[in-house]
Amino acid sequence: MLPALDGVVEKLEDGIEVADVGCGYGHSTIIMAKAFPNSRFHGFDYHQESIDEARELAIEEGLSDRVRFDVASAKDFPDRQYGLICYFDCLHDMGDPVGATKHARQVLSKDGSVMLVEPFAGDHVQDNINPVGRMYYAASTTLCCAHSMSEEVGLALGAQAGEAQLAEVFHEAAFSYFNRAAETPFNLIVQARH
């Protein structure tokens, strides 16, 4: 997914901060942190349960030195003028997916890029009606909606959102850039900049 996204790779090779959004037990975190070695990255969760799994992982893999895990939700991780910023299939999952951007957007750097990773939906019901788009609105009625609606704000965007309402959420946190970068039958993922 990373090569998909304009310059992203050669910031990573070169050496920047990672956020990892949503990071659950870390699996994600501790695949590009092996991959760009120069890079220091920084999963976040607000599930200690997971944060503590990821801990133990990232020691495991032997890259505690440049990989760290904490406690924290999406709107309030530390600044650290991240160079990426990563959600991999969450932000949908969110009650502020709104609220979670423009925090992104603020603790981003000037030159930084999101990556978001999103269930692959098209923007209207008809455009759905496939054996995954089922699959995805059956676990989005049960686990996405549900999760979502029990949080602050409570927007349920759901695992069936579509590109256009993901771009809505972009653009009410003021990113001026939101881009498809590439899809496959199950993901849509997105690169959005200041």
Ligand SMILES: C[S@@+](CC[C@H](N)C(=O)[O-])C[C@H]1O[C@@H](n2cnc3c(N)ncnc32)[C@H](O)[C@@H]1O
Second form
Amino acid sequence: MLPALDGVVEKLEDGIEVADVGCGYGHSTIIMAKAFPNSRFHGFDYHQESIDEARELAIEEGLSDRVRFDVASAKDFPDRQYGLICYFDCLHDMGDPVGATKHARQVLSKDGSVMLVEPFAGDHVQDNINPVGRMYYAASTTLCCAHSMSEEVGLALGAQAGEAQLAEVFHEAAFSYFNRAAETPFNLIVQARH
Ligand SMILES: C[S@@+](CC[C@H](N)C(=O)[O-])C[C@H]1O[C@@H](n2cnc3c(N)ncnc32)[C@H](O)[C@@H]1O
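The structure above corresponds to the form predicted alone; please give the structure of the form predicted together with the ligand next.
What follows is the entire complex, opening with the chain shown before.
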């Protein structure tokens, strides 16, 4: 997915700070760290047990020198003026995705990018009545929306938010650039910049 973003791979090769927000067990953080040895990777999740697992994985993979995992919410992870901030399948789970992306904008370097990876969805329910969309709606109702509603704001974007609603989140957070970089039957990949 990263090569689909404009100018990001070159920066990763040169060496930048990367935040993987809502990283869970940190598999995405580890995969990126292996591919880009000159960059430093910071995985954040507010779930302590996930971060414990992620730390063990980094040790097993021999990457502890440039991969760090810390417990932090999407709205208060530390400012390192990141060249890349990633959300893999997690922004829609958050109660306050606008608050999260506002924070991301503050801690993103001037020429940095946000990579948003979300479940693929069209903008209208009728676009998503297919096997993949039905599966996502079921999971979203029982897991994603329920989780979002348990956090402050409780926006409940859901796993079938679609590009237009996601763009609105970034617009409210004052991002001026929001572009669909790629799509697969399962994922929508977006690049956002200041
Ligand atoms: C569906 S999982 C995705 C995990 C990982 N990114 C992946 O692709 O495997 C969503 C993650 O978002 C995290 N999360 C939810 N709300 C959060 C918040 N407000 N701040 C930080 N992490 C959050 C959860 O703890 C969970 O690990």
